[in-house]
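First, one chain by itself: the form predicted alone, in structure tokens.
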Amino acid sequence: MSNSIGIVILAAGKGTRMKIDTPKALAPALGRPLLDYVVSASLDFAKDCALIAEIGVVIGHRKELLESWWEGHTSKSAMKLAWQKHQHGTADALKACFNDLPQFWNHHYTLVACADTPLLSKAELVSLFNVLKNDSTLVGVAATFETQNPTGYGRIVTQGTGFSIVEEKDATEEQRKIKEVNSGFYILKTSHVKTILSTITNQNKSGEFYLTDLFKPAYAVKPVRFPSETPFLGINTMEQLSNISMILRDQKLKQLFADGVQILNPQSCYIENNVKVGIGTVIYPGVTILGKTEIGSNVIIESGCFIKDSTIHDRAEILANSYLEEAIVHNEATIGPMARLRPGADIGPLAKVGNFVEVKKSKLGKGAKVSHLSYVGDAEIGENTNIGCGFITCNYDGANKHKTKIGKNTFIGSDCQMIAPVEIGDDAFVAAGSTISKSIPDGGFSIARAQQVIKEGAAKRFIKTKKT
């Protein structure tokens, strides 16, 4: 079909200079492994342009690692993988995919792309597609840009009306001065592909085999400028992952911008490309929002927070220094000064989680409130019931977990221990400084403390004194 394309992203490499011991395809740069946005601006590419898409990512070391990637993607249904048993080069790549999928063969294009350059967008390669569409006698197209530093890159080297792409290491010391340099992008008529990539060699200083044969000056092929390197930018070392990874937070920031969230100090805030942000909400300096964290309209964000995977509701407030991990905050409700919300937190409309309280696996009703020095672990909490300070649900026996229930309108005073399984009725009172191994009905009062003794003048007994 003329209108189908055969998406082709290499992946096989093992970032033997990044040190990881991952698919250099699964670092991760502002929270999304690079293949990710490869992919994204793939499928966005052949959206744009009414193509029928397929993608095969090739893939090689830690192939299970990139497995497992493949087995929780959200797009799984539109890839397949093939495997690249040894890293022989691009072309040889390419033919580990025409093997493992041969209907890739019945594409009528094919694009080629690095699976190291999340910089990339749709934009690049609809202009590079256009290029060979809108061109009849063409068979391919190679994305090229000029560098200051082309070391390390394929140099374009033209050749009469044609070109060739010569790789560092077979280049002459006058074509090493070249600035125009491959991307590492092709776009191709399948049936090019088809004749030439089973005639490639590897008779090259590396003894590789190399894709660029695919681009010679007998075949109708063409170079096509880009006037920035940025999009075709990859990654080998720990520093040009740290160095993207800005660019990309900087554009995060730009897009949070636009879409009116206020962000106090940008420089000091890590905020990663998965996190949505309502409009209205305030972020101060030094917050760190990671995965896939969504935050609602007139959110107040305090200096110092770490919210991880979590939901936040609308007009919610989190305070200085508090630390959430897939927590669910309702709106209204307020966290913080230095609470700690767990996995499996719920905090219901209008309550309140106070400072230095923890909370793990446990749902507040709405406006309940746990404002002081406490730990709720495996709890329900009905709605505007109020917990005092240095309160404890005893949730551990030393071998299992048991829920504590707490229902409505129910007052607990401080320095209160819920020795769980235990329930606690609507509209009850548990008075200060109280352990609860038994339930209390609706409407119930418990005080569970020994009895105060005072022996008057028996104090000098107890109080000790330094010796002069």
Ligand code: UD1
Given for the second form:
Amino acid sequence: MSNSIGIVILAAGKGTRMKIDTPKALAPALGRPLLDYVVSASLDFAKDCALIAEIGVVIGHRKELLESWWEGHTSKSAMKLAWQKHQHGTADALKACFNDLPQFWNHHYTLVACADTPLLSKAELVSLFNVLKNDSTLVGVAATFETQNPTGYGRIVTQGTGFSIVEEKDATEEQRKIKEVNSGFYILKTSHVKTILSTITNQNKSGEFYLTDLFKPAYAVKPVRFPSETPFLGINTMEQLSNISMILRDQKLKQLFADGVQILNPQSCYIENNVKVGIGTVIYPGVTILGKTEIGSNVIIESGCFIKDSTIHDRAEILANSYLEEAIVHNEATIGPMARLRPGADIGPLAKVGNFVEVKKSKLGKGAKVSHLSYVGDAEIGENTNIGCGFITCNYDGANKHKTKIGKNTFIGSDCQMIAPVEIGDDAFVAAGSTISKSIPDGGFSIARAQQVIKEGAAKRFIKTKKT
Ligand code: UD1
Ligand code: MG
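What's the form predicted in complex with this ligand like, now that we've got the form predicted alone?
Starting with the chain above, the whole complex follows.
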């Protein structure tokens, strides 16, 4: 079918210069694996060009990690994996794809993409494809660009009306001065790949099979020069990963501005790719927001907050230096300053979690307040209940966790401990300084502290006089 394309993403390499053991293709840029960027750009491109697409990801180094990435991927059904057992070069990687997935020979076109180029968008692929599609004499196109620092790239060497790609290691002094380089993205007619791929040898300085050998002056192939190198910037080192992540971060912030989010000092904030933020939300300087976090409208997030995989509803306020992980904060609740919400914290509408309060796996009802210096773990606190300063749920007995349940409209005085499991009813009152180990019914009062003793004039026995 003339409108079908096999998209082969080369991801078998180790990424030696990254120094880490995980495959480079899975290194996260702005919280998203590098591979994901290429997968979505190429699927978007195929959709735009009305192409029937199938993706083949070539895996090799630490393939089990790439297999589990694939297992959990939302586009899993559009992707297949091919295994390159030993990494003998990019042409060998493409061969591995056709060996494992022979149906790829049936696609009219083959797009070859590298996994380490997260800035590439569908736009570049659409332009590249159109050059090939609109010239029936061509069998392949390679995306190229000019760069002031061509080191490491294959050079585009023109010969007569044709061209070839010469790798850095194999280039002459003169060729190394060439500024037009190979991006590593190609679209070919699969028939051309079929004719040439098996003839490629490893007779070069690296002893590798080069995919760039699909491009020779004798073949009807064309370099397509793009005006900017930015979309093609590849990642080979940690420094490049960081630089490109910052470009992606700036793109993300631009999108948030366009969505009506106010970010007071954008350069000091780190907001990952999948984070969603609603209109009118204000983000103060020095905020980090990660993972699958969703933030509603008109929320305030003050400086120094770290928020990961959490949901924050409209008009909530997260005050300075609070740390939230897998937490839910409902409308108009206030968190912090300096609060910690651990996984499973679910803070009701208009509720308050104040300074130096830690909440784990606990639900606070509407309008409930834990305002100061407290630990709330494995607990349920009902609507409008007020918890005083220095409250502790003693939820762990050294082996198991136990629950504390407190009803609605209850008052717990300062410095109380709940020895879980324990239940306190609605409209109850617990006097300050109590250690509660027995349940209290609705409307009950409890005091659990030692009687106070007063001895007149006895203080001097306890006050030490200073030696001068
Ligand atoms: C390649 C190109 C070079 C181009 C550059 C652009 C070749 C021979 N050279 O060089 O012309 O300028 O990309 O960035 O193609 N991979 C495998 N199996 C292998 C080897 C590599 O899957 O056996 C994968 C890597 O994981 C990576 C991609 O292929 O995603 C490119 O490999 P890399 O080693 O980065 O090639 P470059 O040396 O950068
Ligand atoms: Mg590379």
